[in-house]
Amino acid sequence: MSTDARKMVELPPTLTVRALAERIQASPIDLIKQLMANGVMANINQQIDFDTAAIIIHEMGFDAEPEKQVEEAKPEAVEAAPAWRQALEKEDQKLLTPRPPVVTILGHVDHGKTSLLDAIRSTDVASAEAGGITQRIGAYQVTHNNRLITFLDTPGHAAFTAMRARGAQVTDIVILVVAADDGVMPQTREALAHARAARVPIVVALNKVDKPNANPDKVKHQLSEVGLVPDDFGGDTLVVPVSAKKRTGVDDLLEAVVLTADNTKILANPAGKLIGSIIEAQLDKAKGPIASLLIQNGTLHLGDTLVAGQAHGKIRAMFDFHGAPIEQAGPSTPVSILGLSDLPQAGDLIEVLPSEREARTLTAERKLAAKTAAQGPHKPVSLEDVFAKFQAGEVKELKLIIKADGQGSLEPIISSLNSLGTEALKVNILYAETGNITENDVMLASASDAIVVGFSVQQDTSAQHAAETEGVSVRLYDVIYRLTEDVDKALSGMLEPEKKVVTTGRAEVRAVFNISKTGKIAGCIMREGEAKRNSKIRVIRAGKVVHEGDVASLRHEKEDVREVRQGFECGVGVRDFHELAVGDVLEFFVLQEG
């Protein structure tokens, strides 16, 4: 191709394969093939540098030049805005109009979330007449003083964060439910961390104020201590007393939501580019895939060709949250649709394409990209690479989730970590609490690109699986200064790669035998994984590690063996530890360069 026929493209120092494809209006698959031909294995979301991008697009008829940097317009390296906000930035600002706020209710498990949802539903006659249909769509709308409010019917902060981890931040406002007779609990603080990580305004519903032992003032002081200073204490958090059981205060709560929405730019262009998110999906034997979704910008019409994640199809039928058939749906409207080829996942973003052919092509590209990504190495955010990411301009802070064995440990850890870093690269503690590391902690880290740090705590099995699946870095310590020292080194780029602990199996001690020559031997049953003779071992008692060392002996039916698998009995000796007890859990692990 002659130089005259080439098109000039401005490129930043680094960008993803997807972004490069969009700049030259080419298929990501063609770009991936071209990269492979040049010896570069990359998936659709992988970052490539300017020089690589320039070589690749040159072979496709384009020339590259460095993108002009406008220093004053340089964005902060914060969490990427949700897709609908990015879409709004491209819309004509004069065409944007207010849309109904989308609200999620979070809080401690026993503080009355479900009762409050029921009380809110009962304020809307039409919703009450619908009789349970809302449960199938996962969202519903109520009217307060001629203003629509959309409520997401999520089971809790785990689902809330799982959707955000997939890029679908659909919530505009969070109602945090706190019981007036119980106050701020660990799950309250956890829910608060999820809401703050999502960067959405919070309204507090102070529930159960009708109970004789309710103490609203005490709870308000507790809220102040976690950074939610009530408006009547001189703060900016609306705290509304309610009784879900007696249906009192609900109108005041809805009014607080409307006021918060008015102070927040919750806008959309009904005539603009359609964007939305899948709330949930299920397979009906007669009707096929049924997807519930929420429109965030534009208007969805019956007959539109839709792409949602790796699913596509033409909308054959569309229903509102009452279950009534409709032909179109605007911003903040929850709907269910029929016509998709496959089941999309909750959190998948949706878009409308001109034809089914283009929809099939896009979903094929996404499936190939997902397959390529699954085959390639997935590198999570880790302490070792945070400084390199900072130098590359990708991060401005080290986000941490801290779990410790008690408040006596947690407070000095937080104090020490907050003193580290510089103005350019700070420590941001998203959530700090006592207790073992749970799946919820991992999901919050996944959605926020954070690292989980534990002190003298264990990691639940479900949390371990989630960390592996989501690519979340989890680091465990039993000495505070080592924890803070590692973080300090990470912030200055001096941290050496850590030895990664990989758990291979767990056994339960059912009996203890005292052998004269060798000491105590634990008679065990392997509960999961496998025990290996050359592995390391932890002795866990009542959730605490009481010893960590080496396996001294491993026997099965009086025979020395190299390994014992799940479901089999075995005898285990622990080197330099002679206090084994019935009920102990033996955790076998190996150390790998991580």
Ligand code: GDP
Given for the second form:
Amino acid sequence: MSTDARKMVELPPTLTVRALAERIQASPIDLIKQLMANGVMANINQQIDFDTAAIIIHEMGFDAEPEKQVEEAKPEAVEAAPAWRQALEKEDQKLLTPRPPVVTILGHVDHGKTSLLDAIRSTDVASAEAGGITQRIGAYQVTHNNRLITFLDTPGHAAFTAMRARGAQVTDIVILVVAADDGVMPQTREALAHARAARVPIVVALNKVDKPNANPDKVKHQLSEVGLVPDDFGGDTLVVPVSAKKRTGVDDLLEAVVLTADNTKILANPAGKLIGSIIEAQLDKAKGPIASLLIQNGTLHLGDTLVAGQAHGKIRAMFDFHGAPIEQAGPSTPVSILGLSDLPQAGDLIEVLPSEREARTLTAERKLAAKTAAQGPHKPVSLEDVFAKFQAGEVKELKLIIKADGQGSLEPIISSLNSLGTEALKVNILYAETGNITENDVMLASASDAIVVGFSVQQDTSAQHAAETEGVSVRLYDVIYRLTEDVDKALSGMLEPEKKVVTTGRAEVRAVFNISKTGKIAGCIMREGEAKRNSKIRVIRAGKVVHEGDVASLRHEKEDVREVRQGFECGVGVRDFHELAVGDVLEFFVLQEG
Ligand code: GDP
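For comparison with the form predicted on its own, please write out the form predicted in complex with ligand GDP.
The complete assembly is shown below, putting the previous chain first.
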């Protein structure tokens, strides 16, 4: 075929065989045959990558080129916009003006997040002049070429995601710190998943380039592999070599932030309705609650009456991040304030009300609402209701966070899950890693309306608590087939409501007794909740479930009892399990309908 007769098609990094067939208007069968001729066995719903697709369609008379970025950004419509963005939509669009970008630094532990925040902060002349004795209010600003940039100075994604989970996405740009001597690590990938889920543009700070064993090129390749293709490799991710220690490259990094900000619409109306978010709050014995907040729209004035979550009050004093008293503050400005009645929580949204009476009424209503509905308005997706939500137009994809016990199981899980679903309702794996389910995973799920799926892993206690309070659905499996079958059924609305595991208590095994007639009995102390004679039981050893079954006997001081409460000792027999050991954790649970 002559080259001028060839047709150009734009393709995403991966797509299903069906989608590829649609793009080149060929029959999927022909495509599958062509794939087979090239040694690739694929079914119609299977994902194939760009390179494979390009080779196959080349033989069918097409040339492939990577799809433009704009196309990739499409799913944005699905994600609920953060509260401030929703508020912005109500503003008169003509009055919106650029505001300073708000930046969060994420990255793997010890890659230099804190050092970089310090290095950036030291570029601020005013704090240098003040002898560096600036107040820590959770955020600061620096100027680069006459442009202000706001930095949140709590590094790490726990705070970032906790704020998002409360609807307060304040970050406009993420700086992902990657140490040049260590490269892309598990928490780098985790941070990347958090930033992507929030649809925030990413600038990479390639830190520690001063180290003799720094290998920037190797790290750039690793970055490409996770989809952050550096600009000098032909991609569009700005990767800036820095040394937080030697304080080199910081200016270039700030320049990259400004460039990124210019490519993103970071706007506000300084004269509009006030909206902001609490960054942190603490109780001062003498001054009462001190809250740090970031203004996202409008201008805050001394004397304004505020409501922040369940707290309210008139602003008695307001300070900038240098600790200097100020009377007003506009968009992207971090301030600390005095005058609130209670301690608000990080991520609480701020509004200004006309009078203290109205503010008091609103917070009283909120307190009452919080008591009656511990969950708030946010109702997360569960595997059982994803299809119903899809039919109601509320979701277009099933977002999953996958944790598995090893790379060997992770890969088949990812590829089989990717082959499920339809173009209209597909699986979107936000993050897949090895290791137990942590609180971070649950918070990412909560912020992104995702479900956490674990394969041969445990969830730690803090993750379990977070899942309960956030209402996040966590599904645990030990057989890959069961996992994919459930997801497949969920995507077609065929999944039966699952019986929910409700943990009622946890006991620690302190001693093990051999009783000739009954077998082994664990001498325990109830650490949490209560043990019930008629409940189910799990034996957990070194974080792994080693047995799941029924309670055979429950005793307290030689008496058979129906329940034992927290703090008390008890003797527990486990039916059909004779390997109880000191240090085991016994988890008592019941199964409840959906
Ligand atoms: P974080 O856990 O990401 O906040 O990392 P830190 O900022 O605490 O840094 C971890 C360690 O790396 C500390 O010992 C820092 O002194 C060191 N470090 C940070 N940045 C650099 C750098 O640019 N060069 C070198 N050589 N060491 C650095």
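Note that the rigid core is defined as the largest set of C-alphas that superpose within 1.5 Å between two forms. Positions refer to the first chain, counted from 1. This structure is a prediction, so every number in the text was calculated from the model and none was measured.
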Arg316 C-alpha moves between the two forms by 2 Å or more, core aligned: no
Displaced residue check between the two forms: Arg196, CA, 2 Å or over, core reference: no
Core-aligned C-alpha movement of Val109 between the two forms reaching 2 Å: no
